[in-house]
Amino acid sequence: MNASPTPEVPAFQRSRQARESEITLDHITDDFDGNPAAMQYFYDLFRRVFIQGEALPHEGKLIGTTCIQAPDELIYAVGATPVRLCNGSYHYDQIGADFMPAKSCALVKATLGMLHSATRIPKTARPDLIVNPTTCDQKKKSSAMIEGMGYAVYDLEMPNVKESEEARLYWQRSVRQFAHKLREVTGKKLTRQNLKKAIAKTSRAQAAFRQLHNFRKSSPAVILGKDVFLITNAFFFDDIDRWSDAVEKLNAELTQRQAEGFKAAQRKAPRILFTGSPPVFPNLKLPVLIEEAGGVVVADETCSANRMLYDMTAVDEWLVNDMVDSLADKYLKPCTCPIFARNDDRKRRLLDLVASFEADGVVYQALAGCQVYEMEQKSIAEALNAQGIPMLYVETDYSPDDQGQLSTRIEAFLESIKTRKRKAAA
């Protein structure tokens, strides 16, 4: 009797980027015990989009963004859909390396490599506009390269400082001009009603995230950091209402876990604050390695997670101009990105997170070529050291080749934390 023919695997699932994503996702889902049941929504979402190549639908015009400084609320208000284009694929990093300097940031190379590729993942329609906030120098210079690929690009101008009133007014004008550009692209006027509705939409997502964020204070931990990074990465491209539904469902499960005393990690597992260059799927290797080695990432200060969703919009007057200015303030005043000339707020924020989440140490990731994070790490290390907080600085890229070396360094760092704690308890 002839055996049944093996079903043919679709071409996309045989591609390098799909295989790269599959390895990461299988590791996240299969190699850890006690995954929350509500995480299945996110596991399935990444499997459909990154491994099976499912196309993402959208409403209205599609607006690509390259940074969290592009106000999503304005995009939603004019009936368009935002999608964040930051990419974590080594496959796309290698494509970008063909036309970018060798020492460029892996994230920028991968993002441009994805835009240059004939098969973009996540698979979306071609963006009607790409908004590129002028944050780091590499992103600034990438605008012309993206335009050279045939995309329409809008440079959202950021000030170099954030403390002065002049910088605040400069940024408010930039955000207002962006609102006018969106009207040109979509043909829809920004109104009090549609902007208020958009702010409510994002505020719901932020409220869900804040609750999730606070669950990470639990000791022992009720959820691992690898899952939180996957959730926040899903916000890049998922429908915002479905995303909010899924996070609220997860929060309900975590409430039950907390009441039952569930332990997602060992009670004595070193509690780690993660900061620096953002972990972007499928490049979640450092957070995963930390938790694989017996630590637990209980908080982060990155633009692919905490910084992206934590700060809420505070509106004094529900008039269009006042709401736009309030949005501008929300995106500027709390921002702790190291692109600013001075960044004492970032040091204060890190110290506050260490205290609030009872972190035992900090892991600082700098993607090779990410100059702002590379330059800042020394001052951050000094601020943490002054408070007796150990920090591990890791310079890496999207290549999987350094995982063995990183694993050894992380294990040694976690063991040093355990030794410190044993001595303190003696």
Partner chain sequence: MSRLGLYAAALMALLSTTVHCQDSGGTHRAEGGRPTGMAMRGNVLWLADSPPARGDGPPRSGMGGMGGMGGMGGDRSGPPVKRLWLRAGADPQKSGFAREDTEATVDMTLVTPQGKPEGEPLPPAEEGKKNLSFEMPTQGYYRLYHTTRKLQGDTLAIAVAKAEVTNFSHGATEEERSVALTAPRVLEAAPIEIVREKNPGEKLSFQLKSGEEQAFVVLQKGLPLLGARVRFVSHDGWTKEAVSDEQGRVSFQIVRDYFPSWDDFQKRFKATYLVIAEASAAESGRFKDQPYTNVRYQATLGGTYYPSPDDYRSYAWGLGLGFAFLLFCGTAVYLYRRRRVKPFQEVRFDEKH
Second form
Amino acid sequence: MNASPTPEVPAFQRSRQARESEITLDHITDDFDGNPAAMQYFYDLFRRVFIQGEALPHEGKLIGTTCIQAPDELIYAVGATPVRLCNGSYHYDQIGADFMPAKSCALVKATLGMLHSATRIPKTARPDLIVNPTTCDQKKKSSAMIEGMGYAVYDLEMPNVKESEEARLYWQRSVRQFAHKLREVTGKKLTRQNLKKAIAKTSRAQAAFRQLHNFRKSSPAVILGKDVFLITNAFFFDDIDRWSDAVEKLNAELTQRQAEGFKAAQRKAPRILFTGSPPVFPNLKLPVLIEEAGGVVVADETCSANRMLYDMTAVDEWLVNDMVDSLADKYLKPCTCPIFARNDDRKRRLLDLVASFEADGVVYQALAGCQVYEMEQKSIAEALNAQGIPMLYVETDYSPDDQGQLSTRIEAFLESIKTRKRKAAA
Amino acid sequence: MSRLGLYAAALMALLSTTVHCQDSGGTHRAEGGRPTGMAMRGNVLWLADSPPARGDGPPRSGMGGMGGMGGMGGDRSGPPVKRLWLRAGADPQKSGFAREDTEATVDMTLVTPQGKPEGEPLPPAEEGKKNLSFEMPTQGYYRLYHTTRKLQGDTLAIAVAKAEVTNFSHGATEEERSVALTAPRVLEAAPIEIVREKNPGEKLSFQLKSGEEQAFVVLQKGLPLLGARVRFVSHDGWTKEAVSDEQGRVSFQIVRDYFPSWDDFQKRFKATYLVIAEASAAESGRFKDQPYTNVRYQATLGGTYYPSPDDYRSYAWGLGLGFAFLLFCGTAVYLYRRRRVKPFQEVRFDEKH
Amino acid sequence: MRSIRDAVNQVHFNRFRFWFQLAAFVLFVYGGYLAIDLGSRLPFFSCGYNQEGRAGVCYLLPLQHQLGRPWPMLFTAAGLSILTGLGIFVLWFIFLNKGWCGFVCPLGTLQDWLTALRRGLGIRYAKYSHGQFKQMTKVKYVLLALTLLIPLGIGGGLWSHDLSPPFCLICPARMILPAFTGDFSQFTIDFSSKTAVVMTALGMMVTALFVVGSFVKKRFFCFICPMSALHYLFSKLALFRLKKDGDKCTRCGDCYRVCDLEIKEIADEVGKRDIMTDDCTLCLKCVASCPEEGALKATFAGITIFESTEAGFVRRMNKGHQP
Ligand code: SF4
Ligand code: SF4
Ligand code: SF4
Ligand code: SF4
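So that was the form predicted alone. Now I'd like the form predicted together with its partner chain, please.
Then the entire complex follows, led off by the chain already shown.
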């Protein structure tokens, strides 16, 4: 860290953003027993960054990304640092409401609001370039707005269909163009060495994530979902190597826990698979509510966690051209984002996750105004119900107002799962 | 097409000149099947694997081969059968069937790989058939000796016409083959015989090619015969003479005498050569109760040879075409790749840094 | 047992395959010098024209000769021998399935070496577009049909013997493999007849094309190889198989990414269990680069011998890690 920790700024701490973050973090740390010791790194990180407003250092140019489809590896390779700008703060959501129609996605609004604010938390330097993949309509339209705020924005063109070979080639071409753009911005070329190293950096992080992910298969659970969401949210802005170190440390602790037969949740706790719009700190409302109500989130299919880190790059020939195309493939082909025309892969992915994590039910979060998730809800529910898997569909936003109503619904859902299990056992 | 034909023929001629020149020195044309090189009384008898009327030429689906030639089909039920014809005349193409000579005595001995080394009499030919035939049930060399003895004044003429047929089909085991390959190819009892010397590195599927050197050994009762006059007659009747050395050895370069037009050229053209060895000795004895004071020995051996691949195969053209096309394809790929980058403004990366 | 299995699944697959292919190449190109003879019904290009070194003969050579017999003979015992020959070929084939291509075929190995050369020079590879791929993949059936029909025509006296054996005359292995034992006699144009000129010239051109093609395109020749087409006719019987568990597949495309034959189905098809397509060489590179536990596996007579694992993937793909 090159910037020394900023001394506490009382005025900031009293800000709505900081208070909001503090409430969430307190829930995460205090409402549960037996948090892993290695989680302390992440608790501290969030406290420093979101509550104390500590500035985040970075190397080289800073490249903001608004979606997991922007290849981090290319950014690392040219010596720049990526930071994911997707925001989960209600405070910024309200600021961002000026840019978007009232019934729009909170995440997009919050991101716009954050970029518009004088104090951007997480407190990074001003991004030298913001990469905005052309995913959903709301994100697409924010490009011009972000540009209007004085940022340099690059539209990373994404196809609407991902199965066809044409789409694949189109996307590969887009990614190459992006690499070209990065070269313009940073003045650095991709080489075999720097790209290989960058891929190694992310694949180390991915391997660590996968290990963590696999621990969640164990029953009873050795780690809670709220912690995992916190960890993957840290990936948005934390130094990648430090992040990997911390996750590896946690994995070591979990190995031990598993051997000791530790229970992070009750044996009978309903196991929940979380899907839908991404929970982004501090909006971890829904996963925290589930676990406070006695469930355990054992897996997820969201772009702030699993989808961001799970799929790994395979390279056949370690030449620049092949590595870049491989990266492009990895970002497009396994993606289960609902912006694509079809969602078969998402259904299959959910079913596989339910099976391999022995989930008892699925909670589907849709941020109000996020049309694509809202529209896919029905087909996903049908696919799950056909297999006898119950699904709770929750439409929510960043405001804390619906907490009471949500917890009632969640409790009822968990209760029904328990009843089913009892009946099945009898 | 005709132009191409001419061109190719010229090319072939060009490529084969070497073979040609070496030979032309010592060979000359025999007239009408009557060799002029040496006084030769009576006809030369020899064993051929084709009857005269049909002439020679492209391969036929006959079984077995002569002169170290294999080529067994082997898919017919029962052992392969080899047929040979006794012919008279020193020109492989023009010699006709041998006429029966009542004054002469004839012996026919067949030596087979599985039989006794001294051979056995050949089973009599089927009624009305001109050819001599025998079965070849095992792998190896089969030799047929046709010996005639005839008194001419005070001279006994002994003529041994010999044929060597190989039978190596694919089915044989390694052991069978090696036994067959190392078995002796000489008949101890033969008053005179010619043995084709195997070339170094000769394989089972050996084919003699024009332009190659081939040695023969003249033996008398299994021992080398010095000073025998040996004549080589090519398919077209070119002859060349030599005298055997102490080892009974003579060596000839197989002359190239096949010059058809390009359209008629056949690379599998099977040509027949004939080797004749003669010697006389002042030996006296009695034959059919008649005394003689001289013996004239004559041995013949027929064989086949083929056009040399050098006559029709060209490395220069093969490699030239290969390289030219390699360059062409390489350039095409290179240009294609260069061009591809343009219309789409493709971004490609430099692998070096 | 478990640890053996892990060791196999985490093997550095490309390295293993390189050595295996090298050993097979030496065996089939030089084995003849050690008097190894595995017959003449081998289901890959152990070229019969490599007279000295071959340890067995590619089945296409005797097959074309057998079919080229005079027609009446085809209906006698000779016809039967064609069937027994085919039987032996199938027996060889079902043992390794197309794995003969991915691991043993000397011509396949040579293509991989040319690929390695290109990679070493830092030249990117070429790809077919999807449309081209669909066209190319049919060529091998056309070639197979010609390989079988032309000899029949020759046997029936329709065409000259100079056309026989038709495929061998244009097969690049005829020039290239004997060259490895110092026999360059096939690098010639045969001027003995017009047919021979055309066929040998074609042969030389195909050889040149083979060299350029497999330099820029991985397994260029295998797309059009008639042996590969012949394989596919019998692949249902094979013991060695490529299996996919579609439920475990995320369609991440990693397998497709590394596939030398650009087989899209390997990633996209999630319904079929038997995933081997007609172009596949069963090189198992896809299995080695699939990150999902058990999504792809190679089985022999129903027993899994190599399967995709997360740990194996991470181990194999960690090129950039500093030790
Ligand atoms: S030339 Fe080709 S097809 Fe013929 S035997 Fe050789 S490898 Fe087989
Ligand atoms: S497909 Fe390729 S590897 Fe298989 S036999 Fe043909 S050339 Fe050999
Ligand atoms: S690599 Fe594995 S998970 Fe990915 S597409 Fe292929 S089979 Fe599916
Ligand atoms: S599908 Fe798999 S085994 Fe078949 S060729 Fe492609 S990578 Fe090799």
